[in-house]
Amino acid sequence: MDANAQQNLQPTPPFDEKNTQTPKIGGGLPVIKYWAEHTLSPEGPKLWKTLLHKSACLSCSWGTGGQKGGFTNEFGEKLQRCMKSVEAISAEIKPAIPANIFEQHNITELQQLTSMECDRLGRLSFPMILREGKSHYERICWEEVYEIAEAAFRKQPERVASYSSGRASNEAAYVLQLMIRALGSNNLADCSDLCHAPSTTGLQQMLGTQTSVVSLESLKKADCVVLTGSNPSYNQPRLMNELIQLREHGGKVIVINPMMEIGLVKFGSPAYPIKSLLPGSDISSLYLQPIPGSDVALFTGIQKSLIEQGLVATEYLQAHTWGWEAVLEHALSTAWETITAICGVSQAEIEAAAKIIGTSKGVVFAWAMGITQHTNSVDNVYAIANTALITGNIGRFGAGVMPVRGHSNVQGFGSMGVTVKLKQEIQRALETLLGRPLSRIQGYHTRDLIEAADAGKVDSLICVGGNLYGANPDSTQAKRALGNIETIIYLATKPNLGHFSGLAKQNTIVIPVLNRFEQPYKITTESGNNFIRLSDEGQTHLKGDLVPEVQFLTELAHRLHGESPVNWRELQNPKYVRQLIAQTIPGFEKMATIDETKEEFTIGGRILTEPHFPTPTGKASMFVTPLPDTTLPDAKDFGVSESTQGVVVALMTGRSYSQHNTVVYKIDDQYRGIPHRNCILMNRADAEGAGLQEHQRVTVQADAGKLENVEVIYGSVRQGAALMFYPEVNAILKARTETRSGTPAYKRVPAFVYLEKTKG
């Protein structure tokens, strides 16, 4: 295919057909405006003090900071902060919530708050409790907190559990898992169970590793990135700088996403104020919009085209992989008509993608929740990694597979052992440390935890960060399940939806903790590319009664375990926690001396620059991936009358531009032209084909309920698909769970969009 023909495959973005005020590039001047407004506001000095503090970014796993300074990445590049970071800091430097807020407003009133309204209440600054039968949160003294917590966690080990997010440090994560495992429980649910668990599951089985095999330095040497089911222009803007540099050096970016996002077509980065900020930089070389959930078919097509174009690295496959013959035979024997019918992408587009991949010197395959939140998500990961292996793009510099993590330090929690799939070498090391075998009872991942609680099998739960209620599908079930738990303890810096709707049966306790840049000790975090950052000591602006997570966890552990098998109170200084990490977590040996050397480091054994894999055979395993069924149910399957005016769509959940996980900073999304949260983004042809119009109010019904008065917005989503905002849309979807990883299928939920009949 010649260059002109390939260029014609790049569709023109159907953005902003009527509203000329919507930006034509992602990033750009709106980012500068946001920075300027916050810099000139009363919080400006405090904001900049925090930005310049030597601590890891609070936002995504691509954030910067650490010992190189607040704006510097591990490669030494400057101006590497983004608006997401400023949003997160701005929320954390808010004043303390006045105590009378909880005196004046009962729990029913607090449950009416939106995510944004919860966040804007301010910082938590004193411990509080909602007791059984009471209508208001009330202040509680620390001694009673510990008495209740100790009693709660002396229950039978299989009836106690934890849930966590990446908000806290590696040290807090390590203490949490050590305390829970010392009790005899493996119930260490984590927010990663809801997002990248298919990545860790699939990559472990194929490559013997669970994380990105690409360092930042290696990424910079690639000349092609295949970005699938990920929108870093919204969620990891730092990564956009790498894509801009790659394009400037003549590289190619293939974007695969049912949504055509402005920022993935053209992005204006403040890091390059002259060449990028105003004009915007081209990002996508080729943009494919498959049917949601059809990624296995699309990558099978790419593999088929690679074979047909003679672009398979056969010698590499023979020397370094198992199972490659069956994978190639599966791709070659699958008819093009079948592939294109399932994925909705033309053969010509697939062939163009294959040619770019097969002729590039080094390809990095990156993905996020658009790949992992499906009922066949592990197969999606297999299909991507199969494609990388077929072209010899794993195990060398400038190539590899790279899951794009969301939350800062979410990967660090897994590394520290906060997982229900503990690596055998870590298990053996922890058993040596504790002086006894760990429990062999399978622990609850996040969805199993909710199901177990719903069945009355959980008595006590501690949540270190996160929003367990808000992050789960089927909000009705989540609320009911958490309401069956006797005691829930939340460690948090700010209130969220879960503190008001995820209430325990007897005692709901909220503990105010310090954030990352307020800790009185040095702490560490891990980036999505396996880099360990060291944060300096800090101080809080609050005058309340806050504690570091490590202090609370170690004091509770001391009361539960005494001084055996470790001196828990000594671990209140994370310096000593780091000694245990160095002893028990492979690849973290340098943690033992980081306090003296201040040497931040890349975790050993994870970046693959040679095709020798950490598997028993030293080879990578490849798996045949079954083609998915992407047909949608009929309208009648939703229990509505045949005369109801509407359309069935594959509903995807997504975040707005100003949102971090379940925390919402602004209700609108200027890039998608969405004015508020209760909207559904639809393809014009789908809407008008069903007799619907833009800005019309409709009902959206999925498998767990319906939302009413939803505004229709036309957007650049492919035909047959639609998008609504998470976490609000969770209320109406069950999101079936992928069985191998436990991750819910948020990105393809059949839904019926229709007009309610007026009563005459």
Ligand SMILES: Nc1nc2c(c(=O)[nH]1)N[C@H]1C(S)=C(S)[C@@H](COP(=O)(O)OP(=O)(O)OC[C@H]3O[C@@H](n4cnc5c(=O)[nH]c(N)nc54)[C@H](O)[C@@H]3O)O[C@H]1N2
Contents of the next structure:
Amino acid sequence: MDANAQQNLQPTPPFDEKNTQTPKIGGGLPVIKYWAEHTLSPEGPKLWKTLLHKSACLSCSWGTGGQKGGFTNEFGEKLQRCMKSVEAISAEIKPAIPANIFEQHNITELQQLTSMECDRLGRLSFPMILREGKSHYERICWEEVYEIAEAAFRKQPERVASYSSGRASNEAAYVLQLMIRALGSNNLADCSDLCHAPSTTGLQQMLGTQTSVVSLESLKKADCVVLTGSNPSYNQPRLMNELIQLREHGGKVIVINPMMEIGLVKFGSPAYPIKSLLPGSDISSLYLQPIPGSDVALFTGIQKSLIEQGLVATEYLQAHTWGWEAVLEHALSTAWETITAICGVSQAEIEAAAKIIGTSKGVVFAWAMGITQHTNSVDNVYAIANTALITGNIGRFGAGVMPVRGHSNVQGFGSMGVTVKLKQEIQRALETLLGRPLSRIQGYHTRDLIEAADAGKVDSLICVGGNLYGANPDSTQAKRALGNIETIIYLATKPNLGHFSGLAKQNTIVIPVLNRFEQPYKITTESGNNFIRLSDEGQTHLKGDLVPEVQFLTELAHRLHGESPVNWRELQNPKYVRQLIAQTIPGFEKMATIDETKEEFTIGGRILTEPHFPTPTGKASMFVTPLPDTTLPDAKDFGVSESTQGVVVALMTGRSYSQHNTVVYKIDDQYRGIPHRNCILMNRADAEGAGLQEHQRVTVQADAGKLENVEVIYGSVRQGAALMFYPEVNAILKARTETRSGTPAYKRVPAFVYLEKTKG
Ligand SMILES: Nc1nc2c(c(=O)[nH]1)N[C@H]1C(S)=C(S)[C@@H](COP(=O)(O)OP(=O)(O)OC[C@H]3O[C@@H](n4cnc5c(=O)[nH]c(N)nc54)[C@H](O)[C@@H]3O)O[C@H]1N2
Ligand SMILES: Nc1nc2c(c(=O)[nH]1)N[C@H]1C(S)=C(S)[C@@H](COP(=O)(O)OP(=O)(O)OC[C@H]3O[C@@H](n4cnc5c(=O)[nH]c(N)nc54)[C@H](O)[C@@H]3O)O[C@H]1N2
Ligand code: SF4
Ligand SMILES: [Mo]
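Would you generate the structure of this protein in the form predicted in complex with the named molecule, following the form predicted on its own above?
The next block holds the full complex; its first chain is the one shown before.
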């Protein structure tokens, strides 16, 4: 057994033993404390009103709420609303930002604000503009907004673009893409390019579908879940309820994650106040801690062991798949020493995982950013889906592949055609609607958009939500690239780093929009489980000058396109957009009548309960996955003097407990024992091996720069790996992008952690 594998024996303590400060279970009492603090505070009544409003939860893609009521899931189960949902609502019901803030503070001052300070300014409530050469954002009237926007989007089609983030509705997404495509542009960058694009790409090639093939109902029938590179105890807390129930019914949960997340070991769920909340429920049956970026090797090992243990579903492979022989051959011919050396997990542990997978009745393979944010992320997806197919686990009720999506409506944006890889059937339907062919020029995904802007090839950009500046790697490049664009229009509910640092060359306009529960019309969203929710009309507490996204987009489209090919102004009522969606997007036929029936539904054709795949041959394709190289550069490659005391690590960048993507709600991360944002979570042995100590201040150097005065915190991350938080860390890492999906490798950033020599 190699050295990497040896230090990873089961059971590993779920926390640093010497650290007595951090909670010993995920969830638990702090969640109740948070609920109590917020729902009993002065904002309590407004919070409750929103929680009980019939609208889909704002926060994550697991999805809850809608017509069944705020606390009920699609299965009819109650108490299915988590604290993250309260966190998101609480941010949205804040008062408006006082108008004089922007008169009193110039842009240089606003650029000094942290993410949390930006968000805490309050809600945006009037349109404003920062003009070229001016130092302050100023209020602007709607007529001038539309004049500038119209002129900006009358440029050459290849030089205009949009970026979006999955919080807005399906209807806004549909109108956005129709407007941009009607201009002759395919530049529809989206946050999913930074997120699950590898899942979409990989699953399309293998299975002919792009999303989870598992419904909530189907998940409930599984007796094993393999959770790889996903931390639902932070990011989709309600998924934890499913894992708790599965364990109680005798099922198994295999967690694969370089970081031992306390909530994936034991989680106290408020949905089960007596049996779970205080004692915590067991989550992982087996916890494997691979080297970041090595999951292909680990899954190849699992496949090898399945073959060796005689647990391959050969008849299924023969009947329903292509390419299986080469995949099995690749696994068989790869030596165990190679596998364990690359992934740092022992053969015995891999064999234990294979045995559980191969002997379970129905396995659901779930994953998130730990799989998709790598230079070989599509291979990661292939490797997982190959393993699922080898064991006959796709195309059956109670089994399948389930990417755990991000934003609450990110999947809906893709379904509505906000993508640079438009499905052919949607393309044809849109061409019929527009009465002419769509442009055949390949559109910019998010990374291409930044590169194109950096090269001066973009004139105008509209951002429907999100924080393009903060979400991208290499903040210096992102700022420079956006600064080359003449006009940027941001549609947003709250100010963020991007509105102050992602400035256009001539005009930066910020449009205040209503959020999901404030819309004057009904709107729909799609969860990661392919469930369409209908949100009722609502009201805003704000007195200002806010617009629904659909209204702004249809008005702009009207000015650009007149009445062609549709009456855009009529579409201001999303009810009419739903007719177009039903007409042009396969699987969405029920949208045509949802206003009358109020029937929320699972999208047709998405859940695979038979091993018949939506591919031309009806079979799934399997692909051989090359093994990744997980060696790290030497200290000297970082351009630091050779005598410098330090250690090279594979830095994973991601979310703290209290943030939503680039928006930070609280500076600490209590479950990981991290007191503030400028910390690096390290393995004790790595730090001490390099002569460092906990709480010492170090410099972290990656390929785009360094962060100084970073506090070392010890935690249960495997040796050789470390963890830091985005968006701050994006200042120091460059875009190493996966070529097939365009997604940046945020989860394996080679970094040097060292003590800066004292000057003098
Ligand atoms: N509260 C809250 N909810 C959210 C979000 C939020 O910011 N806050 N964001 C939303 C969005 S857009 C998304 S995409 C999701 C993100 O949800 P997640 O994907 O769960 O979030 P991350 O923190 O990016 O990373 C998940 C895990 O990947 C592990 N990991 C890192 N590298 C590797 C690796 O190489 N291999 C393996 N196996 N694991 C690895 C990390 O240790 C971490 O536990 O959550 C959504 N929901
Ligand atoms: N280093 C590193 N970088 C990463 C990641 C990582 O793990 N590590 N993760 C990546 C991932 S998975 C993602 S998805 C991206 C996230 O990238 P984005 O989606 O671009 O960023 P968010 O921070 O989610 O955007 C938050 C902003 O959206 C706006 N907003 C909120 N609600 C609404 C609404 O209803 N309508 C409108 N119009 N605006 C609204 C608010 O202004 C808020 O400030 O970041 C990526 N970047
Ligand atoms: S799990 Fe996600 S969708 Fe469900 S209540 Fe929590 S944040 Fe909302
Ligand atoms: Mo995401």
